[in-house]
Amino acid sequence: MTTIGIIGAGHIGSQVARKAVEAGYDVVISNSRGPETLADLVAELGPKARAATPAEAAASGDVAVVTVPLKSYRDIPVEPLAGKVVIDTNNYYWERDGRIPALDEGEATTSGLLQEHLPQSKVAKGFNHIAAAQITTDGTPAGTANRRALATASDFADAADFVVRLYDDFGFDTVNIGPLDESWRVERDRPAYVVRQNAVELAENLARAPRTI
């Protein structure tokens, strides 16, 4: 079974871990404060999960989920993630992260910044435009009418394909935006951000997104 290394155990990271274990994945989860601080979460998750350092989670995972504040993306270990699919959940909150001119001016995307930091990895956007609590509550079986959809984007087809499979395992349809330089369409304050939408509605919201806010 695929092991998912999770770097960041906040709202999104812990919810992805819960749903991943439920779906049968093994999980290695980490945060910046040390594995011992995750004892309660790991006890809740059960035998398919363990806590580790970020470097250990990166090395142990067949696939990684990076879910740290954008201002900390340069702290993500590079070498252990080489050749791996890395799912980026980041959003740009300038109030927290400080101003990043390339994002303010529409010259970059949050996932593109992570891809630059991880040049040998295959970054894909995921889980950035759903409220964390809904990751474990809103999924429904494939074929369900009006099934909720989430978006992904990647410069690598196999990375996007993995996100499609993971979303489906979690109970969501997928709309593939395309390359990372189009992933701004699902970033903060755009029409597709943190609203419940099926695949048709999501595609429409992505199409009408403004480049800058």
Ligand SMILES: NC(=O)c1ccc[n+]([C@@H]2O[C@H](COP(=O)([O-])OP(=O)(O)OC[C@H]3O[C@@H](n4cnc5c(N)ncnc54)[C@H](OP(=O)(O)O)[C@@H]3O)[C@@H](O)[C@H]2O)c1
The other form holds:
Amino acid sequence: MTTIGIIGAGHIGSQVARKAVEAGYDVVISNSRGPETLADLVAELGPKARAATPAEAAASGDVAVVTVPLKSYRDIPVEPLAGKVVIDTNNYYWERDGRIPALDEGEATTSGLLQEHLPQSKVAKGFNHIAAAQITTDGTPAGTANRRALATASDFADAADFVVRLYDDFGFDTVNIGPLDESWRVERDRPAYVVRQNAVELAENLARAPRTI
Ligand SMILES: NC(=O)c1ccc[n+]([C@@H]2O[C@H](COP(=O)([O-])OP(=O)(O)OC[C@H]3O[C@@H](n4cnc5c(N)ncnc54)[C@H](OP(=O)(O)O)[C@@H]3O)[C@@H](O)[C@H]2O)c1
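What's the form predicted in complex with this ligand like, now that we've got the form predicted alone?
To see the whole picture, the full complex is given below, headed by that same chain.
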């Protein structure tokens, strides 16, 4: 079974871990303070999960999820993620992350920054426009009428394909935006950001997104 290495064990990381274990994946999860601080979470997750350092989680994962505050993206270990699909949940909150002029001016994307930091990895945007709590509550089986849809974007087809599969395992349809250069369409405060929408509605919201806010 596929092992998902998760870097960041907060609101999103813990929820992705819960849903991944439920869907049959193995999980290695990490945070900034050390694996011993994740004892309660891994006890809850059960035998398919263990806690590790970020470097160990990156090395153990067949794929990885990066879900730390954007200001910390340069801390993500590079070498153990080479060649791997890396799902990026990050959003830009300048109030938390400090000003990043390339994002303010619409010259970069949050996931593009991570892709630059991880040049040998295959970054795909994922889970950035759903509230953490809803990851475990809003999924429904494939084919359900009005099924909630989530967006992805990647410069690598196999990375986007993995996100499509993972979303489906978690109970969501996918709209693939295309390359990371277009992923601003689902960034903070755009029409598709953290609202419940099906695939048709999500595609419409992505299409009408303004480049800068
Ligand atoms: N919350 C949401 O509903 C939501 C929804 C969509 C997207 N997002 C985005 O997803 C990202 C994560 O959000 P969150 O709400 O899950 O954040 P959070 O609850 O603050 O959790 C952040 C996690 O990242 C870890 N971390 C911080 N710096 C690190 C580093 N240098 N190396 C390894 N781990 C580090 C923290 O570890 P410690 O606990 O040890 O400090 C913590 O486990 C953010 O970019 C956020 O904007 C959030």
